[in-house]
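This document opens with one chain alone, in structure tokens, the form predicted on its own.
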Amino acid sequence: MDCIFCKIINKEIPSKIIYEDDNILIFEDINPQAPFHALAIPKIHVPTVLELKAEHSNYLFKAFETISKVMKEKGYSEDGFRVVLNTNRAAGQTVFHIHFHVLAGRLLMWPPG
């Protein structure tokens, strides 16, 4: 498999890891769009939200549970943060392994794009 996120999970490509457990990896984005910009990825390869199945539900719950924990620890929970999931190219998805962008540390405007 030639998925860059799978290679990060397998430690074939270095990353600045913020959190890791058996299900989820959170690491710093290499092109940050906010003072805090991380990617939360499940440790299973699912290309987009369109391929999600019932058996993936635990990974999704763990992703949001972990994002919540990390943002509280980093001190961003009170002011707020944004979680973004892009699906396919027109939405900005460039790596086809489901992932959540977590952004904080500045005023995030609406609409986002």
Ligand code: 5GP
Given for the second form:
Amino acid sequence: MDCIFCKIINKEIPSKIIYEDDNILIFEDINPQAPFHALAIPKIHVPTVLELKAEHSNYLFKAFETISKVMKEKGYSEDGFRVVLNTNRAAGQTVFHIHFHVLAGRLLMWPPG
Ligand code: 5GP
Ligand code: ZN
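Now that we've seen the form predicted on its own, could you pull up the form predicted together with this ligand?
Everything in the complex follows now, all chains and molecules, and the chain you saw is the first one.
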């Protein structure tokens, strides 16, 4: 399968890993939009939120549980952070393996651009 995030999971493409377990990988975004910008991905290929099924629910819970753990450990939980899920063209999705952007380390504007 020609998916760069599956290749990152399989270590065919290198990445700066922040956290990894059997279900979830969190790694640094190659083009950071904030002082801290990571991507949290399930270790299962689901292209967008539109294809999510009940059987994926544990991956979603694990993703948020892990994001929470990492952000507490990194000291961003009190100031706060943003989790973003882009879907399809209008939102600017470029990689079709579901991923949560996790942004922190600066004041994040609202609404986003
Ligand atoms: P999207 O636009 O699909 O929501 O986000 C895709 C993200 O993946 C972008 O922020 C982009 O910088 C990041 N990205 C794309 N290719 C790579 C890569 O090979 N390695 C890493 N670490 N990030 C990538
Ligand atoms: Zn994939």
